[in-house]
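In the form predicted on its own, a lone chain appears below as structure tokens.
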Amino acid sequence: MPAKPDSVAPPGAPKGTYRIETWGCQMNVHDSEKLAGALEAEGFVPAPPSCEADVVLLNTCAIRQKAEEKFFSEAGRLLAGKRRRPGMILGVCGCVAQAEGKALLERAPHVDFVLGPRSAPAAVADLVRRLRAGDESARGTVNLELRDDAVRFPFDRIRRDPGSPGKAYVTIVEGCNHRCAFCVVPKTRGREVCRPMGDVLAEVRALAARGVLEVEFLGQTVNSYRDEDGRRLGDLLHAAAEIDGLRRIRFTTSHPAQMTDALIDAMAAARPKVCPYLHLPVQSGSSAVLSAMRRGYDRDGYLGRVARLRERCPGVSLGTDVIVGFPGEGEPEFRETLALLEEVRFDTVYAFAYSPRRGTAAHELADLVTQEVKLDRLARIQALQKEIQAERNRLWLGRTVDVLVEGTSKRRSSEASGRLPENRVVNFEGAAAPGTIVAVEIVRASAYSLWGHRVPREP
């Protein structure tokens, strides 16, 4: 999805226009906000939707094959644009850039430069400046440096999404030290580097001062956070909860092996500002498959974490990720995943069919599960979860809830849409200003959203 601007270009005529297309997770979306901030500091402005841009950045995701294929399709489409406008600059950033490196230029020679996710925010403005000045030595640049200062991008230069003024992402950890057998993140993002807690809090205070009500702390393994002074995520949650004006705090994505009792206790102590929602990827309900995945926990260990969360944080909503068809997953192992979903009753599940990724340990395994079986299992997961979500959402009928408005509903222009602290989507009649919190009575529920109408009470 393209990034969206909200900052004002420097005085004077703009140097040109830019467009950023983004695939992948919240980290990639936030990286695009940094890239846009770097370009706007150079005097570029966003291109109107119907116009070609002078600078196009493709911010890529390599976690699944489908996302990578979408990127290469878009890169191919832009070749025609480069032929029409030879001065257009095309850069590829993000995880596919890091994974492919120089090979990407061989496959798409019309690309002007390739920047990995850690190097891109600091390097992009200089490369664009040089290319615009006619410096041909900049063309074909490949910068895959895994910089430790990647988390120190000046937060006052980040260009936030104006469509959702009430919420902002804040990076606290970059990279991952886990070695899950299916995952390319350690290769594309490098080892963990944590941002100083004082710097994080300064950004949160600045956001709260401009009216942001919700921040979401980001990291590939966000609950591994530990700054140079030894302060952990629980300490950060406690300190952020003391900031005036801030109403909601989230963090994603957490690793079950690092969901400690101390962090769970900190979540409980920092309520109600810490939202009662946690995304905790399980990946499989089979201990044998989890071992093959190198996840660092087994089925019982995961269920123990869930039990502790629900004991200390009553009413917490849970989301998860599931991979079906991992090498060695037979029908008995898959049924264990179905049983785990029945037992935990997640509020959201993101399910994916396993696809081998180069550079991972699982890529060397024999893929014993056919694509037909993978798709059948994926459909069974989705059907079960749809029933569970419909049941879970019906529990909200008749309740009056606080909704942080995000904008107009995707389904009906006459409705507004927002989220509960529990991360459920709520649509309601009429207009409401994005970034405000309104009270809504829930009168209808589906498996994927809630619907209601505003009521006259203070949220």
Contents of the next structure:
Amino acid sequence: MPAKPDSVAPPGAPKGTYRIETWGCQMNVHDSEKLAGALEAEGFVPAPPSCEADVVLLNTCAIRQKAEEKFFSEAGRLLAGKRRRPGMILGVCGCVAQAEGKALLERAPHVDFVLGPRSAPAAVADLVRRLRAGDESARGTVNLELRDDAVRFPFDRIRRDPGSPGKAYVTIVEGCNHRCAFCVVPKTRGREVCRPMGDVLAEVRALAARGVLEVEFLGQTVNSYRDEDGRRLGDLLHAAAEIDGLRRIRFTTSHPAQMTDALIDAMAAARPKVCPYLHLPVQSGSSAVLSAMRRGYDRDGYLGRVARLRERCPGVSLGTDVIVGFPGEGEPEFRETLALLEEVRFDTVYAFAYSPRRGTAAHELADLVTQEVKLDRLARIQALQKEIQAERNRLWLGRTVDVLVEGTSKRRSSEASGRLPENRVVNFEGAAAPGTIVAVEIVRASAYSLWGHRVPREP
Ligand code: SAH
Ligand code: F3S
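For comparison with the form predicted on its own, kindly provide the form predicted in complex with S-adenosyl-L-homocysteine (SAH).
And the full complex, kicking off with our chain again.
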């Protein structure tokens, strides 16, 4: 008797379900989009919320101890799931995978494979296929290759978040050639490789043709971009700004020592498509601490970059990262950081307590600042920045601004949420389609948020 049509697997029926958990920076978020694309090309589909998946990937972050701990507790939790369903495949990707390698398998033997951030997108599909086919030699694979072709992942395979159709990340640099004394990234992501500019532009054109309004170029040191023909980030900004349909271009993260006059001029020339926002991590306001951190600039050098930016791009918003409690940071050095925040008046500050990382130069340094002092300094940074931000945000009151809608507000489901070109989040009453740009008049501002009413767009 012929089988009933619905009992036969249709051609192209899913091979199974997958879930990816992601920690860390935008690079990791985007790597997860590549991992998802690689699995979907193999015939897997996302597992529905609250259902167990056949393939689980943990895309990990090693930047601070806390991030690493979160991963180990999640891996422990998944052990129970794996006991219930022995066929489930569990892979660990990202920076903890790279830093721990084989040791991770010893600590978490239920993990099926370990893939570093520069090998995972290209390697994951084959491993999953072999494990599903019962090839036991695939189990326990550790692949930490720092592949140069990581920048050449086929972009039509990337599975971008359907929840934010207006924005897309685009990798332009992989790895980092700096050796900041506190940072594990050069170890986990390897030396810098830049993607050919033609590839980058082809991806941006394809995204714009699909209705994407904003792209964000990604690199750990995005402003060191130089393709094989010597073209720099400024050239890329100029060329991308010519692409029809694209409305906003961002890039992150920039290193202050490579924020050249030429790049600042290129940013200014490519306005308004290049957004008036720059994330420029300062790390410390003390030249002595910056030198110990091996950042490659001092306090005055940093302030000089800010002055130049503000002169050439009036109204530019600035964000930064600060580390408190780096070895050797005494109260006077810390006060220099506070003074720098007061002087620059950043729009956003991400402050972190220094976390010693194995394999970094600072790991061996003595003169450690106690956790108590670190937490006290964090609180003082946050209190100062709260005041500065409240004042900066009040400058928006009464202005009508373009908001690229991202979705519903996290706090209130009756409100929509989106971003200004300056990267500020704005919430406003009513619904609006994600991926569109609407006009909003700002009527309320606090230290952490802006709130407004939608208004008709001016002709
Ligand atoms: N490539 C970027 C981002 C590096 S990681 C850059 O050049 O800045 C993001 C931020 O994490 C850093 O800017 C730094 O402020 C923080 N960070 C890095 N390593 C850290 C550590 N060991 N302890 C605390 N914070 C750290
Ligand atoms: Fe890390 Fe410094 Fe590079 S913070 S990513 S080593 S620029």
